[in-house]
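What follows is one chain in structure tokens, specifically the form predicted alone.
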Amino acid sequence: MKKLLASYGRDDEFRAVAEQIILEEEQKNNRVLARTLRKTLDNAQPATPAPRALAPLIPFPDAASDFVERIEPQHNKNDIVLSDENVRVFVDLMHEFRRGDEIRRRGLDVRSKLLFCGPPGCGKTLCAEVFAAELGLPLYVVKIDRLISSYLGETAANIRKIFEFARKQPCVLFLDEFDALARSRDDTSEHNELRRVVNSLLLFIDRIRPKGFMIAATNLDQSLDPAIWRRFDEVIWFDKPDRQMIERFLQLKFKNVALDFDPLAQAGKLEGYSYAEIERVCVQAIKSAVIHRRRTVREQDLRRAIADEVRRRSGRARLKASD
């Protein structure tokens, strides 16, 4: 508190202080004052304009706005169903984080940097986004067709500035699409600027230890530098849920809907699909209902749904075989 009174005035310094008093309210679990608290300090006027799409926080590198922006949260945990083992590592990683001086105090390193690996539609996107929710910090994503410069040299620099965001400013950063940065230098396609750009991210993320988290995300896991994998904390692999998480999916999708029969009888017709699929499906099936001006959903509407996503999915296979 001395050094929040003792910084009043400047507004740089003022907004780092308050922000390290968030933090610690944060990791003492009060996350409601530490809410209202971000909140108030997010909608305070600083005394100089603050970096377009950046809550106005703490200093960070020059043109950092350019590579990230602030996401507010609009789910919550909810809205996600993941695996048992994948729930038993996020809530090992949240205690870890909230105990983390106990942590760092005996020269234990406390887990900040996570790979997310799985194929689209799996939830990768939306549980980095209830992760934030969960642990009360700003989400912000890295615009990676941004951070990518066509000039010598320039990505590396913009990766640069990324990560000394993330060691100044208490978040969870999330780079999704993390494979057009760190794919393979074996790739005898890529060209020497993109080997360079990975020995310099392995570098980066070797050395940064974030005050918040670093996720990464990728569909092609097979196509990252064989060194990145032991660059991170934890990999998290997110698979097309199986019968059972589908069940819990239809049941999430339709709980607050007027039904006239049960959605779990068509659950094994989805078996295969990811979560992103069978969402546009319950929709569809929703969207069915409201166009006939029927007060419920019917069995004939799903079903019909699941017909439009299959004929969907054959067109992709026939593309595919084209190629």
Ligand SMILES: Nc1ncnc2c1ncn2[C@@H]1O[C@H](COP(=O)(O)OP(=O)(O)OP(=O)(O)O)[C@@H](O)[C@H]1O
Contents of the next structure:
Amino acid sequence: MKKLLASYGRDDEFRAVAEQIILEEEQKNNRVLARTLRKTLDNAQPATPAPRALAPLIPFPDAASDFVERIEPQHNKNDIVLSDENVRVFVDLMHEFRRGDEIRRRGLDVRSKLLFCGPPGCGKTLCAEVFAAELGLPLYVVKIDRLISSYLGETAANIRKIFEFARKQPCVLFLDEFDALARSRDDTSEHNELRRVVNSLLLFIDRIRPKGFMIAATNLDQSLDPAIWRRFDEVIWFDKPDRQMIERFLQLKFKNVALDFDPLAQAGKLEGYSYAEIERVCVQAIKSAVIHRRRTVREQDLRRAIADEVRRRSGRARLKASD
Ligand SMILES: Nc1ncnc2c1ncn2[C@@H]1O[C@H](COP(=O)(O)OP(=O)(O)OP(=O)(O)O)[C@@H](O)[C@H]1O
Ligand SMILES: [Mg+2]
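Target state, the form predicted in complex with this ligand; input state, the form predicted alone:
Below: every chain and molecule of the assembly, starting with the one above.
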């Protein structure tokens, strides 16, 4: 009971201790009590964590609300696998942010504009969420595609409002799918008005000194315009996982799952896949144990799920070939 109270506020730990109490009651043959406790635990919903905002929230300007959405982070640093190098970069950025006032007083700039690059499904969006959660800053996602497709003359004013807001409110302003912007800058056939919008967005990015961070994410790397690169204080790469990272990821995904085999033995087969793809494999393997009403996931479940992913990829390659 002491352990249970000590775990207050930490959902995973609370659940583990509660499970242990139920198990002990079952072993003591107190079946009715054990069953009631189990039912209560199963029905209990974990409380959604309160945002750890550092500053009171400034209301978001109405006109810009069509283009910006506040997202409540659902993940924390335990949910993401990052390379040691990236962990170091993020820890340094956090220290810099926390000492921001002192740094600025000395006339120096605080790094605040980040570009996340890398293939799909390798953690760019997830990391923006985790980073905001770790900093205790609210996360605002800018819907670039909407911003670009709505060139109605008011767009430049809306962009200004978004950035004005990020200048006052310490937050993480996330420009996801930044590629859309990079691409439309390239596209010579596009409307002049669109080009103007894109350029004014780039100009604002140039000028803005956010109180928190502005993060842009893109799938493009080399093909990204150098004019865009140089606007960022830091470029961070999110690569597909290598063997060691795959093993860490598998350990994370099967952390709370009963297995009767060592999943790391299958890691080699998952090389070349993204985290999102490997996650799908793990989820499918776990589901097949549920479907067959087994308590443990078997090696065969994982092998089948991998085979499905391989099949899916070969289908995609065929589609590409017929393009
Ligand atoms: N590094 C990672 N660690 C843990 N889980 C990950 C990681 N990368 C991806 N995932 C899983 O895959 C999902 C999709 O990843 P995410 O949306 O962050 O990819 P992305 O890089 O933003 O891709 P896209 O370029 O398509 O936007 C995540 O929600 C998470 O479940
Ligand atoms: Mg993304």
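All of these numbers come straight from a predicted model, not from anything done at the bench. Superpose the two forms; the largest set of C-alphas matching within 1.5 Å is the rigid core. Numbering follows the first chain given and starts at 1.
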Note yes or no: does the Cα of Lys211 move by 2 Å or more between these two forms after the core is superposed? no
Does Lys161 shift between these two forms by 2 angstroms or more at the C-alpha, the core having been superposed? yes
